[in-house]
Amino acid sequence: MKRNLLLLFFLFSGNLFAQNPDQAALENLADKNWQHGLSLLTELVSIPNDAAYPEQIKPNIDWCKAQFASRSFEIQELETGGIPLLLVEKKSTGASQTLLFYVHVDGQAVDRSKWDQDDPYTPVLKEMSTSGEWKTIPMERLTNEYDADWRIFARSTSDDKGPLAMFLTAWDALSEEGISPDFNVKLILDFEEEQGSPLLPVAVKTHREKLRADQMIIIDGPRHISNEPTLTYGARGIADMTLTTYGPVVPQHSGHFGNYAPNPALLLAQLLASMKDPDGRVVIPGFYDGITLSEEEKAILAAVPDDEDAIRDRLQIARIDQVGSYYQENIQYPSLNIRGMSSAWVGKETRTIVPATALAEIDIRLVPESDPNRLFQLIETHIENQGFTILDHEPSKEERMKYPKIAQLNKSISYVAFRTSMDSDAAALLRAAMQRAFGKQPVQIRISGGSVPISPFVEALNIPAITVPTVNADNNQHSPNENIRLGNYKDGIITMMAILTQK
C-alpha cells in the first residue's frame, strides 16, 4: 500500500513539475523546437504585409487562420467596416481566468532601394564582420549551427511577426509535452496597427463581449536597451495635427515680391518656434498640467538601467530636451513633435520664389493625465494668440483678403495612453513567469515612449494591460534592414512558454 502511495506521489509530483517547467526545462524545450520556430518565422515574414495595400493583408489573414485552426483554436473574424480583426480562442477545462494576447501582423511600408538585400520579404541570415558590417551568410547554416548574435533580416521580423511566431512555437513545444495553460487563452490579431488601427476603437466596443478577459498581454516592441528581460506597464497614446500657413495664392518671383508678399514658411517657422523654449519644453500654458511624480515613482524610473551617455552616443547628440532630467522622466510627459515640414522646393529643384504654402505635420504623444482634446484646445488658443485665424479648410479668396494670418488646422486622435499598476495581480503573474524563465527579475518600465492601440481594450473591457517586449532594441523597426537577433528569438519562445505555464 505504501509503495503504491509513493508511486502515485512521484507520478503526481512529476506531472506538477511538467506543468510548471523550470528555467532548464524551458531552455531544453526551446532548443528542441528551434528548427520548427525558425521555419514558422521565415514562412510568415515571407508574406508581404503593408496594410496600405489591403490585397497584401488577405494572405496574412489566411495564414493565421490556417495556423490556429491546425491547433484547434476557435476562430472568429470581427468585422470593423474594413480590414477585420481576427480573434482566436482556446478554452482550458476548469479555467477561471482568461488572458487576452494582442499582436499585430501588418508591417511598415518598404523602400526596396534602401535595403541591403534584394527583397525585404525574403529573409536573409547575417553575421557581423570584423569590420562592423552585416555580412550575408547561407540560411542553411541554421540547420546545424547557432550563434545568438546572428540575425535574420526581413520586414516585420521584429515588428511584429517575430513575436507571433514565438507564441506559436511556444504553444507547439508545450503541446508536444502534454502541457496546457491553467487559463483560457485568447489572441486578438490586428492587421492595421501600422496604419494607426483607425477602425479598432469602435470594433472593440462593438465586440466587447467576445473579447472579455481578465488580463491583456501585448507581445510587441523591443526589450530595454540593455537587452535584459523587460516588462512595460503602459504606453503613450498618439494624436496628430496638420498645420498649413498661407502666402500668395500661387508661388511668386522672389525678386518681384520678396519683401512684399508674406512668406508662409517664415510664418510657420515663427509659429512653431513660439510653442517651445530653447530647452525643448512646451511653453503653451497648461500643456503639462496634472503630471506629478511622487518619490516612489521617481525611484521606479531611476531603477531602469539606462545608460544616458550611451543613449546620447547612439543618437549622436550633445544635449537633450529638458522636459525631464533624464530619458525615463522625459517620457512621462506629453510631447509636441514636428515630424515633418514642407514648403516649395529644395535641393536641385530650388526656385527663387515666395512659396504659396508651408505645411507641418505634428504628433502629440499622450500620457494618461493628458486629455488630447484639452491639449488641442490649448494649442488652438496659442495659435490664435499669435494672430492667426484658424480654418479647417482651404481659405477662399474672401478669407485670404480678410485675414492677415491664416492657419489651416486638421487634427485627429488615434488612441489615448494607458498605464497599469506595478502592484497589480497581472504584474505579479508576469514577474513570476520572467523570474522562472531567466532566474532574475525583469527591467520594469512605467510607461513606454511609443504607442500601441491598447487603450480601447483597457477602457472597454476594464482590464489591466502589460507589454511583454522580446526583440532586440536595435532591430531597425519601421526602417530599412529590419532584423531580429537569434538570441532574442529564442528568449522570446522561452518567455511565451513561461507565461503560458505560470500558475
Second form
There are 2 protein chains.
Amino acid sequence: MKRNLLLLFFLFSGNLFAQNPDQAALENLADKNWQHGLSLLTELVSIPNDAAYPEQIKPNIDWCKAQFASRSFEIQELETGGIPLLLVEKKSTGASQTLLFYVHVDGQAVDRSKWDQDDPYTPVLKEMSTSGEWKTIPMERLTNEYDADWRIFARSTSDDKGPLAMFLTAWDALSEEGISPDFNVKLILDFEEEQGSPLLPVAVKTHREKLRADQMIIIDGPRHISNEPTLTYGARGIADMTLTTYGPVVPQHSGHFGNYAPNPALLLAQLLASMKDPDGRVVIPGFYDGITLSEEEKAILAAVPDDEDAIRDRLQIARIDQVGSYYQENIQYPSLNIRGMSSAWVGKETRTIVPATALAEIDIRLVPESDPNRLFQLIETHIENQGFTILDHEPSKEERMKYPKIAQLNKSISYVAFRTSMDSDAAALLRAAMQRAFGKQPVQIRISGGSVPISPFVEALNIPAITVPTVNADNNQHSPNENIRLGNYKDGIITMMAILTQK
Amino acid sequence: MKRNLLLLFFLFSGNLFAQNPDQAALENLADKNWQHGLSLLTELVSIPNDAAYPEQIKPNIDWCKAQFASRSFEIQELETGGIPLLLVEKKSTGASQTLLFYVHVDGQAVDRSKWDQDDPYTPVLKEMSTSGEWKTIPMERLTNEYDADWRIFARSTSDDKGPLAMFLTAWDALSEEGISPDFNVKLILDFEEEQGSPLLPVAVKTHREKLRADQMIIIDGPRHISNEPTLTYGARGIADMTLTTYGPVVPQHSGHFGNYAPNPALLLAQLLASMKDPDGRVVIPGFYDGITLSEEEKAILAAVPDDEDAIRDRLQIARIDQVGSYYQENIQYPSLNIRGMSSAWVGKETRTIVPATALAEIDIRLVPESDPNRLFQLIETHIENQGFTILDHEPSKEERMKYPKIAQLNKSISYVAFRTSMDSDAAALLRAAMQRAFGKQPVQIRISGGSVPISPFVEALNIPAITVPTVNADNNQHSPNENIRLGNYKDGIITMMAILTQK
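Return one more block: the form predicted together with a further copy of the same chain, after the form predicted alone shown previously.
Up next: the whole complex, starting with the chain shown before.
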C-alpha cells in the first residue's frame, strides 16, 4: 500500500528529483528496477568464481567486460603478472572529481557437502519457517511477490557479487531516468580478493596514474550487525607470524625422555603465555603505544548500537578480552591472536612421545598507529628476553646444540591499516548520501576489526577511502550457505543510487 | 680360535658344570645351539603379528602352543574376553620356587613403505658397509659364518619375539645336556602388548591363582645403551590427561573478534605454562612429594654408564630438564609431558580465526611414590587455582556463559609404576646369574623411564618383578627396520640359560 502511494507521488514529481532524488524517489526507482536487479544478481552468482581455480575467473572477467561495455564504460585490463585487475571508467563532462569504487568478483571456496543446496552456484530462494529453519521456495515467486526477509542463497551473493549487481542496477535505474553522476566514476574489479590479492599492492603502484581519483569507496562487507545503514572509515591491517619451538631432533619416547629432553610444546606455551596477561591484554612493552582516544572519538565509538549481550550470547562467552572495555573500543587496538597451534599428534593419533617441534600461527590485526615492523621488533625483543635465540630457518644441529632455547620466527605483512578522518570531505559526501537515502545518519564505524586490501590504494594514490557496506551481517560469508537478504539487496541499490546522485 | 679352545675345554669338563655352567660353558652351549636358535627366531618372526588385526594373532598362538607342547609344558589359555593369554608351565620335582616369565608375542604395526626390505615379516640379514649403511647379505652365510655385529631385520626380532626365541633355544640347549631348572617355570605370553594390553589387568586378577609365582622376570626391552648386560628393577607407570580449553562456540573471524573473544590457545598456553618452570620442573605443589634418594641409591644411579654427551648429541639438545641433574636421577621422578597439542589449523590450512578450542594431550610417567590419583588431584587443584572451572564433558551453552574459564579434563590411568628392591632375593638371584654368564656385574637400572604393563602382576600376585633386557638399544623397536644384533641374540640365549640354571 505504502509503495503504491509512493509510486503515485513519484509519477507526479519525478522531474523535480531527477538530479538529486530523495528517499521516496530512490525507493521508487529501486522498485521499478527490482526485477532487473534480481536478474543481474542471479546471473552473476551463477558463474563459479573460486580464484584457487584460475580457469573459473575468465568467465567472470568476460561477464564484467560485457556488462560495462554495454553501459559504454571505458575498459582496461591492468596487468598484475597473474590474474589481471579490471579498471572501468565513465567520465562526466565538466566533472572535477573522480570517485573510485572497489569491488571484488571472486568468491570463497565452496565445500559442496556442507551446503543445504545441490549447487552453491545455482541461486535458491528461501524463507524462514515458523520453526526458524530456512526453507526453499520457488524462485518464480519473486516475479510478483516481495518479502524483505526472504533471502537468495548462493556463493558470493553477499561477498562480493551482490554489491556489484547493486551498482549495475543503480546505474541502469538512473540512466533510464536520464540521470548521470556529476563526477567521474571508476571501478576497480579485483578477481583475487579471497586469495589475499597477492599481486594487488605492486599492481596498484604500477598503474597508479590510471587509478587516480579523489576518493575511494569500497563496496564490500556487511553492515553493522544492527543492519542499520553503515559507513566504515577504515579497516585494521593484518600481519602474521609463525613461531616454532624445538625439542629433540626427532620425537622421543616419553618414557625414556619425558622430563629429560626439553619439551617444545611447553616452551611454546611458556612463550605465548608470556605475551599476554590473563585478561588477554598484550604485555609486550610498547605494543599499544601511540593509541589515544579523545572524548569525541569515544563518543562516536559508544554511539555504535552494538548489542554486546547478544554478541556474547552468540559466541557463548562469559567474558571478553580487556584490551578495551567494549567491542568498538577493543578493535581500536592491534590484536595478537593465536589462530592455530600444533605439536605432534592428538586424539586417536596420540603417541607417547616428547614432540620434536611445536608451532603457533599468529595473526596481528593492525591499526594506523601500529607499524607492523615496529610491532615485530617489539615481539622479537620480548622473545629474546625470554631466553630464546631467534632464527629464520630450521636450526642446524650445530645451532640446536649451541642455543638452549630456539624460536624460529617467520613473519609477513599482508597489508597495513587505513583510517579515513570522519571530518574529511569524503566522509561528508557519503554521510549526506546516506542521510538522503534513509532519512537518518548511518552507523559510523571508526575502524573495522577485519582487514580489506585497501591500504595499497590509500598509500599509492594518497586518497581517503571509506567502506560502504550493504549486506546483512549474518550472510555466512566465508562459510557454507552464503546468502543475501532481499531487503539488504534493495537498500544496497538505493545506497548506490544515492551515492551516484550526490552533489 | 678362542671358541675352539672353549669347545675343547667344555668337552672334557661338561659334567662338572652340568647343573651350574660357568661363563665358558654357557658360551659353548650357545655356540652348539646357534643354528637351532637362528631357525627358531627366523621361523617365529615370519608370522605376522599385528594385534590390530586379530586374525594375525591365531597363528602366533598356535605356534607357541606347538612349541611348548613339544617341550612337554602344560598349556592353558587364560580367557580375557578378547585375545587370550597363554600360560605355559613346567614343574620341577621338589622345587620350592616358581619363576614366572613374561613375554609378548605381538608386534608393532608395520608401514611397509618405510622399510628397507620388501616384507617386514621375511627376515633379512645385513651387515654395515664401510660407509655406515646397512647392506643385505645372503642369509645362507649364517650357516658357517658369524659376526656379532651382523643383524637380522624383521618386525619383532627384538620386540619381543627375539627374547622368546632365546628362551626356547636356551631351554633346548640345557635339555640336550640333561639340565633342567631347580625351580618351576611359568611363562605368560601376552598377544596384545603393543595394543596396551587392555584386558590384561582384569585377566591377571581373574587368573591370579594360576599365575602364582615367587618372582617375575620380564624378558622384554633393550639393554642399557652401553649394550652391557643389564637388569632393570622397575618401570615407571603411565597415566594420561586430555586438557581442552574453550573460546567462542565456533571459530570466529580474527578481524572481527581478535582481542575481543577469549582465545582458547592462549588460555591453554597460560595453563600449561603455569605447571612448569623454565627448567622443566613441575611447580604444582606436592607433585614430587615422597621421593627421596639415599646416598647409596644415588651411587647406584651414578654408576650407570650413561654417556650423556652422546645422548644430547643424538637428541641434538643443548640442555636437559632440571628435574634431576642427570639422566638416571631425572627418571626417578614422575614426568608431566605435553605429548601433543592442537588448536584450529596451521600451515597451509591456517585460517584467520579465533579458534573455538585448544587441546593438549599430556602423559604422566609415574614412579611408586606418585599415586596417580593424588597427582590428578594436585593438578586439578592447580587448574582451579588458575581460575578455571573443570568439567569432564563438553560445556553446555549455560556453562560456557557462566564460567569465565573452562577446562575439560579427561584422565585415565594405564598402569602404575613398580620398583623391586635391589636388596631382594629376586634381585640377588638374577645378579648372580648375570655375574656367572658374563663375569661381571650387570648395569643396574633402579627404574626405567618407559612403562611396561607389569604392575597388574605385581599388584595381583604381590611378587617382585625384574626385567632382564637383552636386545640392542638401537633395534628400531616401534619403528621401521626393527632388527636384532647377532651378538645380543647369542648373549640373550646365554642369559636365559644362566637364569634357568641359577641355584
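Between two forms, the rigid core is the largest collection of C-alphas that superpose within 1.5 Å. Residue numbers count along the first chain shown, from 1. In this text the structure is predicted, and so the values were computed from the model without any measurement.
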item	value
Glu140 C-alpha relocation of at least 2 Å between these two forms, rigid core basis	no
After fitting the core, Pro355 CA displacement of 2 Å or more between these two forms	yes
